[in-house]
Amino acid sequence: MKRYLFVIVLALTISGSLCFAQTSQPTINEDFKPSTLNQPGKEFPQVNSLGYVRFRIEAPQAQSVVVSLGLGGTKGGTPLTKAEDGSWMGTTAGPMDEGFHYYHLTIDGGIFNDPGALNFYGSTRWESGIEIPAHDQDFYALKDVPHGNVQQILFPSKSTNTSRRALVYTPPTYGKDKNKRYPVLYLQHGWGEDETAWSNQGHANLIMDNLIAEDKTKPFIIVMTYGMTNEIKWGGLKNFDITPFQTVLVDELIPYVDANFNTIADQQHRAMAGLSMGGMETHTITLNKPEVFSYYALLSGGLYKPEEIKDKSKVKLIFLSCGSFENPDGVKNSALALKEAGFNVVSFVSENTRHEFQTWRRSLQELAPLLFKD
């Protein structure tokens, strides 16, 4: 009895235990699509409906190759595995959060993007992107609306001694009525980007006609330039001096922009945010010029504290938000206290998601329809 008993036991452990191996173990669909971020033709990376990606690369005489968009392998990248063609391929471990990431190849110790996936500007280098279908990517998606402008321009500066460029963002109503002006926004990108970020990775400008189309939104312009943050090494924020970069901005682009715009060029129609640090650039800029802009918007950038800011009078709105993996109870309380002082705030938190663009485009959704109400 005793015997048969043990045999039971053991049968239902063995039983548990592959119970449990079976489970434990993600089951991995086969239905992976090419990335909508790759080059034309190109088959490579791949994404599934749960959001592995797949990675092939053609590397025949390499003795290693790791992708650094992460989950699995050492130091958070996927190892590929050398297949009998002599090609590269491995899906990586988990499924991807949802939105945009930048990610690289590591071939034989060597930095190389992949020559299937498009680039962009991030991390202060030229990255490949991979973009994670997201369930509510709708509000960015391109769709059969009227469609805004996105420009470049090339603004003098005296202070740099140079020529600067600039993104300009204007509504699809623009120049329709050439009496009409426009608010504007000054949105700036975090550090290792660049003015080309917030069009190409957060896709401002498919958010506002989406907005606009739906009456969500009061049309105004944005205004995306080079935040002059990249020499800077990672982590040595506490050496980074506004000055030049507050004179380019106020001294400079924005009186270009109101010169050669339909802008409404004043304090209360002017708006200036940021995301992470673009954030603290905001935060900087808007207590250094309180007569220069009436809105304050920090996207997983900071935070305000009500002490510091003087002339609540010359503030109409402030906005805070961040993902919720990030520093969602120190948005919280900041927004709560400066309730408490007086000033309107508005907080946001994205669900499920990161220091990363999804946030960020989603920050946007929420911020725009709060400006320029008036």
Second form
Protein chains: 2
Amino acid sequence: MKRYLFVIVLALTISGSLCFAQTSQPTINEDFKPSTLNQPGKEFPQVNSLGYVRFRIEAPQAQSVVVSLGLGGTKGGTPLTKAEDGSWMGTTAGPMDEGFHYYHLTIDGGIFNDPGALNFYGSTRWESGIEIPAHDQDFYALKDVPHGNVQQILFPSKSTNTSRRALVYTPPTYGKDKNKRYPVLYLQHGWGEDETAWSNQGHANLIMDNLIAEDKTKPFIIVMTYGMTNEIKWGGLKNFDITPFQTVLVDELIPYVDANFNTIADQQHRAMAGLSMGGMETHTITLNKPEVFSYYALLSGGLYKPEEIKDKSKVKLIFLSCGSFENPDGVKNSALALKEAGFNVVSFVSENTRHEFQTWRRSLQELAPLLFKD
Amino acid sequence: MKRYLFVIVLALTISGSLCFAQTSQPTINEDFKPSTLNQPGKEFPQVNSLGYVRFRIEAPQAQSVVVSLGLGGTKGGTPLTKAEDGSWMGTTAGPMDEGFHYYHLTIDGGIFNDPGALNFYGSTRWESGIEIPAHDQDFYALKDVPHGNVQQILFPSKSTNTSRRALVYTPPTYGKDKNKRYPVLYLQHGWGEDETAWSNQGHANLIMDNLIAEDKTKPFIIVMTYGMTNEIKWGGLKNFDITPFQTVLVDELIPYVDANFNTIADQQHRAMAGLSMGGMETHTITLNKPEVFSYYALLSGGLYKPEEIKDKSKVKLIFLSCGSFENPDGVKNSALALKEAGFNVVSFVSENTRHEFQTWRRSLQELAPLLFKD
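Other form of same protein, the form predicted in complex with another copy of the chain, not the form predicted on its own:
Everything in the complex follows now, all chains and molecules, and the chain you saw is the first one.
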């Protein structure tokens, strides 16, 4: 126990915000369990019932091991200390936000993943991931309900001269009645991520399976592909050219999906949504191509101004969301302005979450039932 | 250049087999290129035209960085040395075998993955992977041909009280003619791997796409699921109980696949194959369940004795293979004995490969055209 207290003191000291070493420390519930995102058989990292995370890294000759995960989303970090068995151990200085977080280790100045955790593609690299059990985690849990499939397709792309990958979620009933056709949601990841994010980190397939099992949404197909966002850096956004991705999406992927899946291949049955930079892409492409999509959704990914949309009659729904620690007033005000201008708009604020996947899981949970209602 | 020669000398010295430091060193072709399995945008590791691999790891304060990849498959390793820019660099002491290899880093006594490389599930953990271009790599290349899909299914398993994952390859024509039905190959990974191995490491989908495009094989479905092999250690094989996996495969997965895909659901149109420990599972299950499979294939995964098979009329094909650096005589002799006993048997030896995926990619390439011919 003592060594964990010491770690906390050290963490607080290093963070620079608190220096009351050796004084009363909060008690940490000693009910740590292996994270659900650990690699098979790995005991660490562990999470306790309050959302504290404890790490254990074996690197006996290392000089320094720091975990990037700290309080307040991605801010700060957790330095580990040498334990008696030669491993490096440490616990976050407080509880983490509910949901999924990326993290990595800095070992002797180099960046590596935690060998105990599964990896997820974010920040333009495969990073370690951890899951903090959430009070509402049931909606993305793997349950004993009929499951849809997630399939990798390789579609030809003349504009980029290659076969490109997309992941396609088909609902549990898909293919049972060979004449039944489904609407389609094109769902984009954020900067630094790729087409795997929405199913791996987001559990989009399980969210849909569970909603469908409770008859809370119409079944529909979800198509996820790489948004070509990773070449640019934040700050360089103004120079981002949407044309290459718009061409891949609208001129190559959509026709391929419509030719190879049982889709309802018209504007009224096609939605586009994206998180973060995928929201920016959604914003631009839906405005550029009003004849292609009729449902628009930006998840922590910008806003629409009423005057941007030329033909109001073509838009069935605008959905705007973010975490309560992001810009909820911006979302609410934009929704109000759109509503006043006569749009069908729904806004959603995820309580106590930031620019992370728990916000976007909840957003999809709210969005899906609103899609393709007629 | 000099520092790489030093690394080679050091590597040979440490290996203990050669100690002729400072004498004539072989010239390394300086045509290194980033490995095709690098994470997006990563320059290292690199491979040259002779199959040497060069590593570069940033960990400025580390005391020691060693790469597990060395000569002769997984034997030995490659210690890195501090370069002028503070990174750790080194080159393998010789060319690696063609094809895919797992590897990891030992940094200050701890085991981590190379942040430059993609990860693949092997050795019961996600390991770094590298691809040495092979003279015959065309057969598993991503080409401009019609592509089948690889889809994740979640099937209910009463015996294990959960939803289990399988990956299903469907050929390019699948679903186009809604009345067409396909035979099925159940294809198992080896010890320490899981259901992702055959598509990620093995490129089973691309091998099939290419064979089908050249009309060299009948199109068929491939189903890959986790063989529950990872709980046991080598040496404990004698205690391995096949029953739990056999139940999942035969009583749960096969009925689910037959109910949800357009399969020809009979013994004559069902094959089982496995690599390494998956071959051991194939051997046991095909013998236990002659009414389920008619094509049997062991890839570096054991042999059949003629007297093990009770009803010869139920077996359409036995396929046995391995790498030339494994046990080719064992494979050839077993094939001979089976042939003399009247079985339809084909053996295949992959030249200059070991107990690794290049052997198994080639084996699938040889096996597929032999399946479901009538």
